[in-house]
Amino acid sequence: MNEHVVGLPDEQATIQLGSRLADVLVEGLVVYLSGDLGAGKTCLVRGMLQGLGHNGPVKSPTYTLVEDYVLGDSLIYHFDLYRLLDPEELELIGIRDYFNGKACCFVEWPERGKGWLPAPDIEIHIRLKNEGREASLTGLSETGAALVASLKRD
């Protein structure tokens, strides 16, 4: 397990962390995002998508459960499971099709899909810290640990 803690004094720092994450993305990566409402999970995904060249809006898929983005050769799925009432609902949206080993999947509120989601490569927890926030990135697979280690070196 490899952990990296990053201070996020403002929204721009969260976007920059997302952009740095875009630089190390690999096909099939699964990232769990946790933190309170308004912690900056979607902001982090926005920074990552902008880092990949996305110029449009990035909204939290709270009501749709998933938003997809095709950026060059990259396919990104952004999930928000906050409003999920029963994890079995994931079967109805064909959850297994999204985690196909090719797309990168970012999942907010992953605990609500417990038992239906694959294990993450990286877990990112964002919490309030003083006047800003702090993100803990933990590599949970060999790939995830290598990516977190590469972020530490930057």
Contents of the next structure:
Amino acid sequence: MNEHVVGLPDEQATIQLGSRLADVLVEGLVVYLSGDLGAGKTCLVRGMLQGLGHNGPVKSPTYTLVEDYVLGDSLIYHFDLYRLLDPEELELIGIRDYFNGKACCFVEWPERGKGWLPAPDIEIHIRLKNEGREASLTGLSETGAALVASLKRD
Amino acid sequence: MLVLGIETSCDETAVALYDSEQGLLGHRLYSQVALHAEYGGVVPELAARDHIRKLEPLIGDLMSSTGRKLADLDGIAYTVGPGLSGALLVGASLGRSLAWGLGIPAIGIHHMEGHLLAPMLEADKPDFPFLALLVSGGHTLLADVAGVGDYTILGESLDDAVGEAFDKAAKLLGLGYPGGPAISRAAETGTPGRFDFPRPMTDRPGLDFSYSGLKTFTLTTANNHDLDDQTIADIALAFQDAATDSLVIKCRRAIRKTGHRALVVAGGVGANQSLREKLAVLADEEGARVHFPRPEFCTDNGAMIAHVGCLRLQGGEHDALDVSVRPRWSLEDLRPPGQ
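Let me have the form predicted in complex with the partner chain next, following on from the form predicted alone.
Let us now look at the entire complex, which starts with that chain.
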């Protein structure tokens, strides 16, 4: 089973999970992030970017739709499709230029881009649990499954 | 010098005509009304990205309503960053090519510089240097404006923008969109003191902001209570108080740190009545003045771009013939006109 469930009792744990993702990141990886408002999706991306050595702010891309980060040899795109009402709007912003097989793409609210987004390698769902959160990671491609398996072994 | 300004960095398609002698001659924002008909009453917010379709007729309307012809123009200014490259390219390509066709200079403008200098479009202008608080759905920024092209970012949001926090808190409480007015309305009947929300980032030094934690606090509070109308109002009030207090606290620190006597507020959140009242009290207490540009110049507009374009073209600046945009561009990289 390509699923891995991680308990996230506090924000630090979410950052930590992001940082572990940073360790296993490969070129062109597509990750979908789902979960309610305030679940900690952007927080997870922050942990991942910091794990790659990013020091500055990690702004929510809700308004800008996408923020990009160049870290060493890695190019990361952080999408937030929350404001999208019609998936076809992605075509208008040139979505195909971003998913180019080189850049790693993290997509929040991917369900709003249905039909216009490439399939994910990994799907991460964060839900509220007791006072904290719980994340489930599912590998959906060969690459994704291998990454999730390696996170599971740690 | 008569300058056409074009703004297409995000959702709005906007144009304006600014004259160095006569000031602003006219400005246009693409009307959502026409879109309503086309989309059968539902306007996808991001359909506004469809700048290509809207820009040319908008310029035509601006010229005819001001009684000017393209041949009267002395220069063209357009936003080249920061923003989405696809959106920016529409304004930049059209502006650059039109200027080439007319044989006049063209200049690419920084979107945020437009916002920072927007108060200069008003009759009651602040004197340099001043502090600028830019608060919108996409930005939360406190800047020291020493003069045209001389900006220092004193603080900014490390995560969510304050306007975004309002939108998301409203969503969590089941209130409408846009969140700012919805929260304010609900807060009117809120019980002061029932909930006490943390004031983000105020317990540590510095002028940066953070709104992600406040969103989470709102979520947790909403989940732990039955959301009857009174509770929603009480949470809305506590959220609004915390969100605006943290802005006011940072503004006070910035006034004391810089010694500047004028504070300019731009961006959609500047329309929040509670924030306005608190900033007025702050200004009074600190012996400073607070300026609010008129609402249509607080949000994205073409006038601010035409205005800065005119200042820079007059300073002898102009762009080469290639069309290029700068999706990532720091305000602090700017220099005074002509330097």
